[in-house]
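Shown here is one chain on its own, the form predicted alone, set out as structure tokens.
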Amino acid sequence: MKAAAAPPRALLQAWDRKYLWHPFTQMQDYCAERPVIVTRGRGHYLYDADGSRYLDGVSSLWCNLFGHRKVAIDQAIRRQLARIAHSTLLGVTHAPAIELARRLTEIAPSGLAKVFYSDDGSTAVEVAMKMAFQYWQQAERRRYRARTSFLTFTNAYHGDTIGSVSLGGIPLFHGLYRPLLFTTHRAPAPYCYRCPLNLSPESCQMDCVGEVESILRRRQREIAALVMEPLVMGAAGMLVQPAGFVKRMRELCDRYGIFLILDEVATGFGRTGRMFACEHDDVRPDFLCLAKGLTAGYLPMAVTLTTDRVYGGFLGRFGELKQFFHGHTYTGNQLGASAALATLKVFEEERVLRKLTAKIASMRNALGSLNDIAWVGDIRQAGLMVGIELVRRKTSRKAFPWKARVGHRVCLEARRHGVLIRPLGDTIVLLPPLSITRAQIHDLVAAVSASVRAVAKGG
């Protein structure tokens, strides 16, 4: 049967403005612009209703790993759809969820032996947070039950549900909701370009570690876990942590007897050059939160991995009420699990991680061409995760006024060069699919360079 023709572009645009409310978008401004209406995708490109083609420079919000319409994943979803699309995981089970849990524990850092499914990054983090809290509440020693709070970082982002927002530290995203949130203990995050301790990279001995230890020393009896994004703090502007920082956090958690929760929603599945960012420091967390790339950007699915120690703390007789009272309608969904299994198979069969070394080097070399642009203040890269911070004055690192919307203007200009990207304030984010070619990396950076120069020329 022939597919029905899509409504004409003008009608779609009118309906978009009338009915849709877009996330993280000032709709008054959006409705004054001509939107990109995506109609299809193929490989690393998106195609819109005007027939224009765009290189997907941010992997459709950091989740697409191997391009659009990856045959192996398409086929896996179709095969599963021919059997069943969804059934609950509450009290019953099914093969895709079982097989995926086994595979995840095989590739995760050792010690992570149990898998809990949820729907997205926010919920994966909330699962870890609630598990850590409940574990200490069910501890045999009463003194551990005072561990009801969490240690987090400034500039942190862990999602948009109320619990994950409580762990966040970006005023723009989280400040308005403070009356709704629980209090956390907050340490300064490494931001070497704008050091919160006013130190220079040459003189700094990772002094921010001392700030974390100071809080733990004073608050260890009340902190359940330290929650962090390892190696790269994504939504903060791709802030790359100093080498060894994650390892130092693991050592502090061990010293003070608290859990370490690593949010690898953005950094997991090859984004930093390793399967998981914590592998760079050989760190084994107590909780590992994953989403985005888990299904290669095909379907919403998330997991929280944890240890046998944590799992054991929830075992008991039914009447003790130790079970984890948390779940989602689509927990462990068969289609999502099938997509995830196919994703892991692609990693293995196509040797994806081995091929990243050359691409990461190509990205680094290409980014060097931006250093002569007056507005480019700092270029941060970890693997294929890149943040280009634009500043008004390079010497003083003075930021642009927020209302100038420089980052947004650069991204609009990039569309004219056939690239779709999205900024974080005035930081231009590049996060292409892992399968991007070296030639496409050059095209992506060249488009950003031309766009920044064009906007800078216009003032």
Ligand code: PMP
The other form holds:
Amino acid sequence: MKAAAAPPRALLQAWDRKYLWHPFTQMQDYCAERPVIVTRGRGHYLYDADGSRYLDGVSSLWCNLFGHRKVAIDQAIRRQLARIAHSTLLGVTHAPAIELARRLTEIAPSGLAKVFYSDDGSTAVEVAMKMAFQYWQQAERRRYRARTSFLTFTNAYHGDTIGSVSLGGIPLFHGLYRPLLFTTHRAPAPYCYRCPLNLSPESCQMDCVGEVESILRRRQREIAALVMEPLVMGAAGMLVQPAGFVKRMRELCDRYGIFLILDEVATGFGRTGRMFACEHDDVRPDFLCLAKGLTAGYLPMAVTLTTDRVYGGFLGRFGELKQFFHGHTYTGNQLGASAALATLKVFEEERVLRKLTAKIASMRNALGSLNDIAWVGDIRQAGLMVGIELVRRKTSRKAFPWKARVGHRVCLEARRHGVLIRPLGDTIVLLPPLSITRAQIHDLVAAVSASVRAVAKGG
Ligand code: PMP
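Having seen the form predicted alone, could you give me the form predicted in complex with the named molecule?
In what comes next, the whole complex appears, and the chain from above leads the way.
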């Protein structure tokens, strides 16, 4: 049967304005702009209803891994669809969720032996946080029950639900919700370009580690876990941490006897050049939160992995009420699990990680060409995750007024160069699919270069 033709573009645009409320979007501005209406995707490109083609420069919000309509994943989902799309994991089970859990414990850092499913990055983090909290509440030693708060970094981002906003919280978009949030302890984020301790790379002895330790020393009795993104804080502005920082965090957590929760929602599944970013420092967390790339960008699915020790803290007779009271409707559904299993197979069969080294080097080379642009203040790269911070003055590192929306203007201009990207404030983000070719990396950076120059020329 032939698919029904989509309504014409003009009508879709009118209905979009009339009926839809887009996330993280000032609708008043959005409605004045001409939207891209994606009708299909193929490989690393998205196609608009008007026939335009765009390179998917941020992997459809950091989740696509192997391009669109990857045959192996399309087929896995179709095969699963012929059996069943979804049945619950509350008290019953099924093969795709079982097999995926087993595979994930095989590829995750050792010690992560149990897999808890949920639906997106925010819930993966909520789950870890609630598990850590409940674990200490159920601990035999009474004094551990005071461990009810969390240590996080300034400007961290862990999702948009109230718990994950409490852990993170970027003042500009989350400040308003402050009365709804629980308080956390915050250490300054390692943001080397604008070091919160006013150090330079030459004078840096990773004093920011000392800041974390000083909070732990004072508050260890009440802290349940340290929560962080390893290697690079994505939504905070692609802030790349100094080498060895994650290892130092693991050591501190061990010294003060608290859990380490690693949020690898953005950094997981090859983005930094290794399967998981914590592998660069050979760190084993107590909780690992994964989503986005888990299904190669096909379906919403997330997991929180943890240790036998944590799992053991929830075992007991029914009447003790130690079970983990948490679970979403679509948790671990068959379609998502099949897509994730197919994703892991692609990693293996196509040697995805091995091929990344050359691409990461190409990206580094290409980015070098941006250094002579007056507005380019800092270029940060971890694997294929890139942040290009635009500034008004290179020498003083003076930022643009945020209301000038320079980053947004550059990304709108990039569309004219056939590239779809989305900024974080005035930091231009490049986060292409892992399967991007070296020629496409070149095209992507060339489009950004042309766009920044064009916007800069216009003032
Ligand atoms: N953690 C990190 C590090 C993220 O980057 C994101 C989303 N960008 C989330 C959590 C939240 O994920 P989701 O949008 O799927 O809820």
